[in-house]
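In C-alpha cells, the next block holds one chain alone, the form predicted on its own.
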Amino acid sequence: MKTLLDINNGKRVKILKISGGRGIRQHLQCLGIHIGDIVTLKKSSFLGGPVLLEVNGFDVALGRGVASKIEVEELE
C-alpha cells in the first residue's frame, strides 16, 4: 500500500486510510483530510520538509510523519 510520500508531486490520490491513534486522526479532521477525500500532492521533496496538498481547494502542509500515516491510492 503506498503512502503520500510515495506519490509523485502533482498526482491525484484518493486516502484510503489513516494509520495512528485517535489524535492523528482528529488533526487531519481539522485540517478538512478525511478517508474517501480525493487530494492533489502538490510538492514533496526528498531531503524532508513538509508536504504540501491541495484539499479542497485549500493548500494543507503536512509533516512527512503524518504522510506516511496516510495510505493512498494513486488516480489517473
Second form
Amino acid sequence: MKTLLDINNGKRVKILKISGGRGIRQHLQCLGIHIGDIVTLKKSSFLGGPVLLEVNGFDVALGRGVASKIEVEELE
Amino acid sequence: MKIAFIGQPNAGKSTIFNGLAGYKTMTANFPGQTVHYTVSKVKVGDETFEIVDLPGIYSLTAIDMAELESRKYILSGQADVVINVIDASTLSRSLELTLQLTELQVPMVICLNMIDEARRKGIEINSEKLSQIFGVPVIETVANKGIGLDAIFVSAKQAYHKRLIPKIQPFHKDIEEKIEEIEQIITDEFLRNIPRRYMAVKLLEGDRELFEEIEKFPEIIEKIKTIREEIKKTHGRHADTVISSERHALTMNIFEDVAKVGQPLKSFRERIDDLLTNKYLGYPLLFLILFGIFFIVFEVGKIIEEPITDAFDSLSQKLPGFIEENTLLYFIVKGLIEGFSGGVGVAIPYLIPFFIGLTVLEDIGYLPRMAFLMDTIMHRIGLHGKSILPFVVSYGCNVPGVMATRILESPRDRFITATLSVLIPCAARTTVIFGLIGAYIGGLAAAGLYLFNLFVIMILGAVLTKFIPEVTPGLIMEIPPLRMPALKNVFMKTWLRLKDFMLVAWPLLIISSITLSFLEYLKIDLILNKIFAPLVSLVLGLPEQTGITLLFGILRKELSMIMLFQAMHTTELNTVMTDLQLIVYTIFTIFYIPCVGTMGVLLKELGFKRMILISGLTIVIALILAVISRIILSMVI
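Let's see the other form, the form predicted in complex with the partner chain, since the form predicted on its own is already up.
Once more the chain from above appears, this time first in line as the rest of the complex follows.
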C-alpha cells in the first residue's frame, strides 16, 4: 500500500486510510483532511523533512511520521 | 451585549477585533497567534458592546490548549452573540466549524473575511444563499483594509434581537437516530447548561475531555461505548471518523450550493512561495533573511545609538558642575540620567528595528514556512517544526515566546520548547551582546555568540530528548498564503511592543539605576559585591564590581549592562575589562536565570516546580559555559 511518502511532487492522490491513533486522526479531521479527499502533493523537503499538501484549497505541512500513516491511491 | 469572535486560526479575528476596538491584540500571519482572549468595550452610538477575541479553533474538538480555552468560553454561555469569522478563501473547510457552532444554539452572524483573497483564488460566494441555509446574517469583510467592518454591530444587534439562532444541518438518518439515543440517556446533572445535541454529538465523537468527566456516570459511558461500537460495525470506521465524514459531506454540499469556483489567478506570490520553501534554495534564503535582519538591526541601531549615548555621557560628566559631588542628591540624579539613557540610548535603537523586522516576517507569513523548512532539524532535537515559532518569537522577548508554546499539542513538547526558549537571546540580551561584544570586540564576534547560543540549545535539546523520549506524532500545520503586510499594522504592532518596553521595563530600569546609585552612596554595593566575590572573581574571573550588576540582571537582562557602565564608572568598558572578561560576562548574562517576567510566565504556563527546575537548570548551564569559555578562550586570546 502506498503512503504519502511514496508519491512524487505534483501528483494528485486520493486518501484511502488514515492509520494511527485517535490523536492524529482527530487532528487531521479538524484541519479538514478526510478519507476520500483528493489532495495534491506540492513538495517534499529533503533529508526526511515534511511534505506539503494542498487540500481543498489550502496548504498543510505534515511531518514524515504523520505522512507515513496516510495511505493513498494515485490518480491519473 | 457581549459579542464573541470565533473562527478557525488565521481567519482574521484579531484583525477585525483591532479594527473595531483600536489596537489591542497582536495579529500575525500564522495559525494560533492569539493564545489567550482579549476583551474590549466599544461604544457605538449610545450602546456599549463588549467584544471578545478568542483563540482560533479548527473545530470544537479541542486539540491544543488555546483551543480548549475558546471552547470553554463559548460553552460557559457568556456570549449573547457569536460572530463566526471565516476565511472566505478556505470556505469549505471553515464551514465544518460553523456546523459545530450551530449545535451551541446561540444567535450567530457569519462573517466572510478576506473575501478579496477568495476572489483571487477564483471563488465566488453567494452570501444570500448561505444566509438562507443557516438562517443567520452573513456579511462580507476585508478586515486588513477595514472594508465591511461597520456592518458587524448592525448584524450582531439584528441577530440578538430577532434571536437568529443558526439552523442545525442534519446528518444522515441512521446517525441522527444514534444521536437521539444518546440525547435521551444524558442526565440533566451531567448536562448542566450545555445544549443537549452538542453534548450528544461530542460524546459520540469520543471527545477526550467529556469522556473524562463522564467517568463519574458509569451507566451512561457504557451505553455510549456500545453505540460507538455499533457505528463502527455498520460503517467500518471509528465513530469519530464517521461523524467527521458526515460533517465534511454536509459542508461540501453547502459549499457547492453557495460557491462557484473558477480559475485561480496564478499569482506572483505563488512563485515567491515556491522559492521560499524550495528544497535547496529555501535554506540559504532562510539564512539570508535572518542574517539580514540581524545585520540591519545592528547597523541601524549603531547609527542611532552613538549620538544619543554621547549626549548623555557629556551630560553625566558635566553633572558635578551643577550638583555637589558625593551628596545623596548627586547620586540620585546620576542614577536617573544613567537609567534614562540606558533606555533611550541602548535599548530603543536596537529594539525598534528588530520589532519591525519580526513584525514583517510574521505578517508576510514567513514563520510557518520556517517551521516547514526546519522540521527535519528540529526532529534531531526531538521536537518538530512548530517549535520554531516560539523560538523566533523569543528572539524578541521570551515572555510571548513561552506563551506561544501553547500551539504545541503535547505537554512534553511544551516543556522542552519552553526550556529551550528561555535560553534564546531576547531583545534585552541582544542589546547586551551588541552593546558589549559588538561594540568592543566586533560584529563577527557578536554573530559568533549567536551561533554558539544556537549550538548550546541544540545540544541541550538533544540531551533533554534523551531523558523525555518522543511520543508525539509530528508536524501537522496549516501553511497560510503569503500576504502583503499592511504598513499601518506593522507600525501599530511595533508600537504596541515598544510601548510594553517603555511602560514596564524602562521605569524598572530607571528605578533600579537609582537604587544602585543609592546603594553606592550607602556603600552597600561593596558588601553585596563581597558576598558574590567568590563566584564572580574566582570562578568567572570578572572584576569584583560586576557582582551586583548580575543581581540586577534578574529584573531585566539589559539592566546588567547598563549597571555595568555605572558600576565600572565608565562607558569605555574596554579600558577596565579585558576582551576575555567581556565575553565571559556576556555568556553568563545570556544563559543564567530567566528574567522576572519570564519566570512569571513560566510559573503561569508550566507550574511552580517546572519554573524552578528551568531556572535552576539555566544557572548551572551558565556557570558551566562561562567557566569552559574562560578556560578555552584564555588559551586562544
